[in-house]
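Take a look at this single chain, the form predicted on its own, given in structure tokens.
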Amino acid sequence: MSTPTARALEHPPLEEIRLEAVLHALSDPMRLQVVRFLADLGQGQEAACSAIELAVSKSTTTHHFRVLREAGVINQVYRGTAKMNALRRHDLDALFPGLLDTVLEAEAAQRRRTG
């Protein structure tokens, strides 16, 4: 991994993304909520952290975004003072075909089942 500068965030390159890290990142309901939000935006679209409301503290929200970024699930960049987030769908689909769609479909089914 490259060394981040003050305003650059570290992301794993494609060849370093590991299935177990992705599955761990997707296993938390709050992180899955972030992924669902970004997936619903569409390919290549970004959202600021503040646009994704999570029912946890700011420090816990920051932790969840970091786990997703370090696992290779999302890309984060600073645009001015906002930290923008985008789903790394293309990378995840290339490495683990169908995984993201299957997890998101299962999450939607669970939400319907549990209300």
Given for the second form:
Number of protein chains: 2
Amino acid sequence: MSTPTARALEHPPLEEIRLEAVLHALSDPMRLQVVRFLADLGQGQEAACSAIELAVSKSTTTHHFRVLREAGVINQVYRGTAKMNALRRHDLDALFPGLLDTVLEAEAAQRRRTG
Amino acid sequence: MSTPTARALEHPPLEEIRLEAVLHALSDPMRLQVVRFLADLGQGQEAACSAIELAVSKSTTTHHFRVLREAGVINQVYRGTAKMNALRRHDLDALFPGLLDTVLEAEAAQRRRTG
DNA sequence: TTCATTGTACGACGACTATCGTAATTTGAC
DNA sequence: GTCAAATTACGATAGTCGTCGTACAATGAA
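Cool, the form predicted on its own is there; where's the form predicted in complex with the DNA?
Entire complex below, previous chain first.
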């Protein structure tokens, strides 16, 4: 059968996602970079952890992805040896309309400004 | 004369305000409460630190106000024995259009949802 | 089975954070 | 000159955070 015992990954259900945790998750440059990357992928698209090159070690990368998942910002699922990541855009938009887009736009503005 | 040697307070100039610092400043419940309070005051209005009742000690309150100021979220100025606080709404809107309002709306939504 | 790929677990480290209490400072009023 | 009010400074403490390296585990391919 396909993925008989796929390792489970804890995700907060919609109603347990906290604004403070989301803001905290987004307040780190590395994690913001991850979110930007996933957003640029387009609606519903996913990417492996290894697809985005962060200037930190693998274990630190794992750490950041976990923070994002536990805050409710991304969804993670095992697919073969890879772990695929996708923004929980639908959930976030339902809870905090416009927040994700505004933060992404702010990040883009800052990048434009500071190079 | 009026305020000849008003104690100076360091504020980051507009171009040094960082999105990550702003998000971090807003990711604490106490500080979010302060921002909410100042926003509800209305455009350009200011309030003393003592005007908002936080469930922490006075020194901790001082700490949170400083974090907000150093992140560029609020402007602080001494006025007599008091220290007046106001949102840097104009600056924030110029740098990150819609961010403050979206976060405030998200906070309100969460408060509505979780009581 | 063997191997390469992908990511995790664990332990450690230094830095930062939120909190407190007490003592000190600044200012305006009396 | 005294006093009360508002806030800060300082030092402490417990906890979290971002980072690393090494060793380990899961998966799919050869």
